[in-house]
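What follows is one chain in structure tokens, specifically the form predicted alone.
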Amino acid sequence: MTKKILYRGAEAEILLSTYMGRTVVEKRRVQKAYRIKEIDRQLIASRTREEAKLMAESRRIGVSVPLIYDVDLFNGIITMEYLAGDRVKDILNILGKQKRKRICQKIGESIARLHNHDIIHGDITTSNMILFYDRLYFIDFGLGCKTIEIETKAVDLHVLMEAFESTHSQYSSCFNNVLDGYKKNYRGDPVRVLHTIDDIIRRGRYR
């Protein structure tokens, strides 16, 4: 099978490929010509390792992510399961009210599970979620990290709130369903997280 580019971004290319007879996705980090070659390789290896670790830990705690088949630190490639599902971004606006509500609650539940273990996704948008056989998968942990900071957890949710307002503006209230799922499953104090989101919004408004 000839490799097919599914997406090309500033930091990585996403390719459809094969691995041991399976159709897979390769996430290949892009080398930066402006960086010293050795430093660039170290950064690529470090970020590839961190993303793979976050994905593996997310799966262990019950958040659905693609299976990882291979990690090539030297070339910055993660080979993972291909999910022939739908991006939530592409289907959320056409779903029935009850299914849309259920999916949004599932999103909140999954984010809470991540935050319970101090995992920050870093780019939670409906573009980075796939619905496959009625299961919600999170993809692209490239900007992720681990931290106990409430502010960073609030930023994670704020990114999603802005995604709802821009991509799903007619259903922006669905973010409340996300928060319902989050509050029911977050083991910390969800009120602190929500207050911090409000602070982030105010800082952005008066900057």
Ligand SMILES: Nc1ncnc2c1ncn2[C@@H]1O[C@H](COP(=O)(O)OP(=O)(O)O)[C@@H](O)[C@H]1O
The other form holds:
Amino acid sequence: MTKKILYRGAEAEILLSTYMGRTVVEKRRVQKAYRIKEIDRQLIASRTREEAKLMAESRRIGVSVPLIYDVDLFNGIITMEYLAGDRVKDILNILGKQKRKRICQKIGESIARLHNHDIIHGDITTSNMILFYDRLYFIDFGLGCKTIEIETKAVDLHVLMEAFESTHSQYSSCFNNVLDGYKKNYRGDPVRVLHTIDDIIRRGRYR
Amino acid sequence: MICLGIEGTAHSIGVGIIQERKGTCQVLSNKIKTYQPEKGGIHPREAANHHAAKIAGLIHESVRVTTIDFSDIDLISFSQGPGLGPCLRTAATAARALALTIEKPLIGVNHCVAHLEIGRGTVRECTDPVLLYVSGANTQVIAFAEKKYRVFGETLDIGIGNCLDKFGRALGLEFPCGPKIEQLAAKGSQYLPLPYSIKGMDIAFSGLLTASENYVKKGKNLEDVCFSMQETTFAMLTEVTERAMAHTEKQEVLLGGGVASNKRLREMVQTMALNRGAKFFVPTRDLCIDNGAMIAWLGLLMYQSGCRMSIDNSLINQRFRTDMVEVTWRD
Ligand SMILES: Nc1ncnc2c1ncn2[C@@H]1O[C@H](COP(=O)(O)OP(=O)(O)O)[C@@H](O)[C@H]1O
Ligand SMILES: [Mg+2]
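Okay, that one was the form predicted alone. Can I see the form predicted in complex with the ligand too?
Shown next: the complete complex, the earlier chain at its head.
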């Protein structure tokens, strides 16, 4: 079967392929000619490794992610389950108010669950969430890490806040719904995380 | 229409005069004077004193080198923020005084948006870019989305210029250290691993700065450390810019800010653009660094699209955010 390119992103290509008779997605990290080999190789291998690890762990703690079939560190390829659903980015603005609210809360609940286990996604945007059979999946853990730091958890949420501001700016309540879900599920002190987000907003824009 | 713009957000003070012709910006003059601290970083009040001493002369000079007269100027604009309070106040005061003297309207503009608009105004084919704005204090990726200029990524700690300067100062290099580091880096060849820190589209430099300083303390070859530092920081900048381009689905990238002069950074961003099939633009150097012409151009765009500002409402805003600007001149 010839592999069909589903998506060409900034750092990876998503190819539709088959694996043991199944339709799968291959996420291939592409080499970047702008950076030197030493940096390029190291980044591709470590992000592929880290992404596969964090996906496996997220699944274990009950956050939905595509099932991984194969990991090729040298070529930077993760072969995973194909989710034939909708990106949250594409559907959030056209959903009804109630459904939108529910999904945003669900997003917050899932992030809290990740953070409860010190998993930082690293790039929480609505492009990196897929709704498939009414279930919310997270993809693209390539910039993720594991840490107990409140600061890093706050930055994780701040990334989503900025994504909401730029992509779903007409729905200003969305991010508040996310925070509601987060507060509900986060086992640490959510208020501390929220305060740190405020700090980041203040610091980020012009010292 | 002719506009005179005054820029004074940080260590330099600039006056530029521009004229609009068929939607493009013609720079009639663009004069800049830079405050050089005796030692250490910028002291806002000393910089402001420097600006106050230079501004009247700069205004006269910027008119004198053109064929126009003060009476030909239709509008005065100034950098309203973001920036250092004392510097902003000095520039704003001068702008108000000039507007009252020649009896012409006054308008305050956002400094970061001006960096982007001067690219659209002066670089052919540049219409809807993602801007990588790299200066001393600022490191941001800005693009137009949903009716506003928005920051898609930025530094979470220090600006790239400050990062280079801090490192350079530790080596005893002269301020600004960027050009010297560029020269040293060009001779380096061995890559020393440094922290590569990206969170979403945001970046951080302080960990890398410390690690670089440690390499120097350990006696590593200076050229190699500079090389490694540039390669790492610029790869980070290029990566977040590419991510913003993918996210916003834009086909143009524009460089702005003083660090845009760095040849290696240009080369990297250009390579990235080429491989995406996107266009790459850099304004001329005097329009990349902080300058009055870009302030004048944005003021003119705002004025022509109906913005008005009374003297009473012309207060500066040190924390003037990019997305606070009501964009009335494009859609
Ligand atoms: N397992 C998958 N099933 C279906 N679509 C996917 C899957 N993984 C990725 N995609 C699609 O490809 C896009 C890019 O994938 P992603 O992992 O986010 O890469 P990038 O790092 O380039 O953003 C996603 O936004 C999504 O539309
Ligand atoms: Mg993605």
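Just so you know, these numbers come straight off a predicted model, no measurement behind them. What we label the rigid core is the largest C-alpha set whose atoms superpose within 1.5 Å from one form to the other. Residue numbers count along the first chain shown, from 1.
Task: For A33, CA displacement between these two forms after the core is overlaid, in Å - done: After core superposition, the C-alpha of A33 moves 3.9 Å between these two forms.
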